[in-house]
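There is one chain below, alone, in structure tokens, taken in the form predicted on its own.
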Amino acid sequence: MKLSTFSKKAIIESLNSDGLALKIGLFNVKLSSPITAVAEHLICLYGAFDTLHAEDFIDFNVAIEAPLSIRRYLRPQVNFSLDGFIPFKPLPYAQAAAFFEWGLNWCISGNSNQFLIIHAAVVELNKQAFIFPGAPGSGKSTLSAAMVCRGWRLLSDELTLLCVADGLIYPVPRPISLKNQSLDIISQFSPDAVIGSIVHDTLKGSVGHMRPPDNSVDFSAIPAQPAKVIFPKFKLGANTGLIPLSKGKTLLKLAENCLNYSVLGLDGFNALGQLCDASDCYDFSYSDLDEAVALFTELAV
């Protein structure tokens, strides 16, 4: 059953007992929180999640809570844990639904290396996956953002998961992580984007999470054929434009954003030399979206 079929009444008392298990994407999560605003960030944007039954294994248990000591009191705060492993420092407390967010990502990336994972957003089109690698700050969500808003399938806005088996993209679309400026323009630029409660003052300054389109949830199933690897940069007043790059500096620049490259040695090598050769390869720079979702939805047919 989807998530959204439960009330909010249901939801709080399932994360206050023994937690609340969802699928997302290859991964079944269940996590517990007593916390109202982790709640709230589930029924803003998983509502079109599917629930998991007791039976189900569990890849992920995951716990945001406060910690248990007298500073909750002076200084609220809370703590991300794995089967009770705490991995991180506790965050402010208004952070919680973040933290969720955060520490996921950090789960998925941690314990996925049937997969080469690249720090990148990727969509969809025509059974075509565009790359979007890049730092913090290139542009990479607020573009794949736009670009779900214009009905390319989500894959995912911050880890793409290339399978060293098939060389296929396996999808996890969940909320799309929007930052600062990003929320602004993403709002502007699609009005009926859901986006969730936004936090501010956090290490990467105002933070707020975009629901991810149903169609994109109910097919992520089924991973996608690599087509386009394209590095945006992101730069008020920047023409748009698109510059062809070698398939050899492509390589170096992948690899630069892999997180489980040297873990995987040769197979990685042998994943990222295959998604090169089976992609068009470009650097990208652009400031209006409008312009950069025409373009690649043109490239795309």
Second form
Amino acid sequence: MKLSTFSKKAIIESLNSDGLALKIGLFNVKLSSPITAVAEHLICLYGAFDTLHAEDFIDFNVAIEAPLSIRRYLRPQVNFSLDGFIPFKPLPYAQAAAFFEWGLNWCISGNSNQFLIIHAAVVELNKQAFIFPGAPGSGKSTLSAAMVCRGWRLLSDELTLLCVADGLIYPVPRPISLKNQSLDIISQFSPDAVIGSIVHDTLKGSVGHMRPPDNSVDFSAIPAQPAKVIFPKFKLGANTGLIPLSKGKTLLKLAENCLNYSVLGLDGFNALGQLCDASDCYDFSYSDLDEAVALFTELAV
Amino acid sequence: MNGSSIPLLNAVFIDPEIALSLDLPQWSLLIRQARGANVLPRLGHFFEAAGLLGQIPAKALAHIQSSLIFARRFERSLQWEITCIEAALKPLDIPLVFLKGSAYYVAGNIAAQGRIFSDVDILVPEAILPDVEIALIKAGWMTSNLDAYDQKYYRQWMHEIPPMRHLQRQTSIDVHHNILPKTYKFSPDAKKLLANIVNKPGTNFWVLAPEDRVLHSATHLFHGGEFEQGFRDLSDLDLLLKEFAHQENFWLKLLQRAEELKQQMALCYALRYTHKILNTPIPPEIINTANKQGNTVFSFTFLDPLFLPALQPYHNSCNSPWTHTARFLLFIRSHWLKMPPNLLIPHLLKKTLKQFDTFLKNQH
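Now show the form predicted in complex with the partner chain, given that the preceding structure was the form predicted on its own.
Following is the full complex, with the preceding chain placed first.
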């Protein structure tokens, strides 16, 4: 049953007791949290996700809770924990919901070495997956948000899971993290886009999350064939420009964007080699989202 | 622990086959306990050795495979680290003796499979400690950033110099001249340890004799005060004992060696608790003799309620309401054993004052 079929009260109750279990792409995640903002985040952005049953396997048991200290009365904070283990320093209370998303990224990237994990957004149209690797600020999340608003399937805005065994990309569609100006840009680009509550003054500035399209969530069990690797660069006033990139350079640039490249060793190198062989590779500069989306839609025909 | 039932992880460590009858929520719990106890790749090796990997539900298998891939990478970097240490110490022309995890790896012990740890430990004669330290510094290792008191504490009383970290690789090495601090009354004569070291053929890599490897593992666990890795360390002992049990006269040599190295107490605890918690097959007469030799200070009625909960897997589902207290009391005990009161009290006082000082500085 989808989360949207549950009442707010039921959702808050299960978050407060044993935890709320959701199927998020490949992963079964059980979350407990007494924090209302976390419940609201789920209700607003995770409505299309299936809930799980007591007889299911749980990959990650996570919690978002305020630490038990005197500080909670002065300047309250929250901790993220995986099965009781706290990997990060606490964050301000207002960032509780975003902490869930960041923490889940950490869980996935540390425990999924059957995949080469590329720090990249990945979206699909006509059975062709387009991979957008890039450092924060390159505009990969904004670009992928714009594309899914125009009908592309979201596989991930942050973690591209390239399966070492079959060379396919396994989707983990989740809310797309948008920062600072991107929040306004996407709201204008697609007035229908649902964006959850925005927190300010995080390490990354102002952060909000966009709800993934219901379709992308429904088809999250179906892996995708990689077709293009495109390194985006947003630059104010830049013309839309797609410049072919050699496979060798692409491989080296991709390796820099992998989270577990050294863990996989030779298998990781081979997986990247196959990915580059199977894909057209480009550098891409842009400032106009409409033009960018139109260009890619044409490329995916 | 729920009542008298043992944690799932213990049961599967004792007999991996029982995992085949688990339902999915039990598999979730097993993976969680194994991850908490830092033995997930070891669990994977057990399943592999028993030929069961193909029968594990896909969801659970994914976690096991992922950890096995990480463990393989760890082994590659360990091999490289060992090579680098060998190159750094080559000019000294000494046997390169590894301890604990890196020793299990060098010796090819089953206990090395899927064992993830952070430092490489080596043992050198105390007389050449300064030379070793300088050779390592020349090769890029740095002494850790401790204040004068801690430096002095290490060098005056401990069995190792402060941990050294490599500037580029950020790896860490502990250089020991003994296996227990000088302040212990059970501190063995390190010359006896070095006299029995075993060579890995074709290399300058050495490890302690099998009995000494067991005794070092035992003394580390049962004199130490931290139990986050307690279950993993207990499982090391279980695996070492099972592996060495096939060697001729192993048990008798073990008992005898414990006396020579003053490790009777550690051995008696090691045999008792591996047997109790992991069902390690140990001849009853060996356990009896070890008890007579070792258990002089406290009776088991006092120790069992501390060690039995403390050595369970480090996971909420394996805790009783008493577990935290038991671990804390054992932490106190480890300090008590380590230092006689005339050293311990000034040390604790100094540490407390130092913390207070840091606290005051942070306020400004």
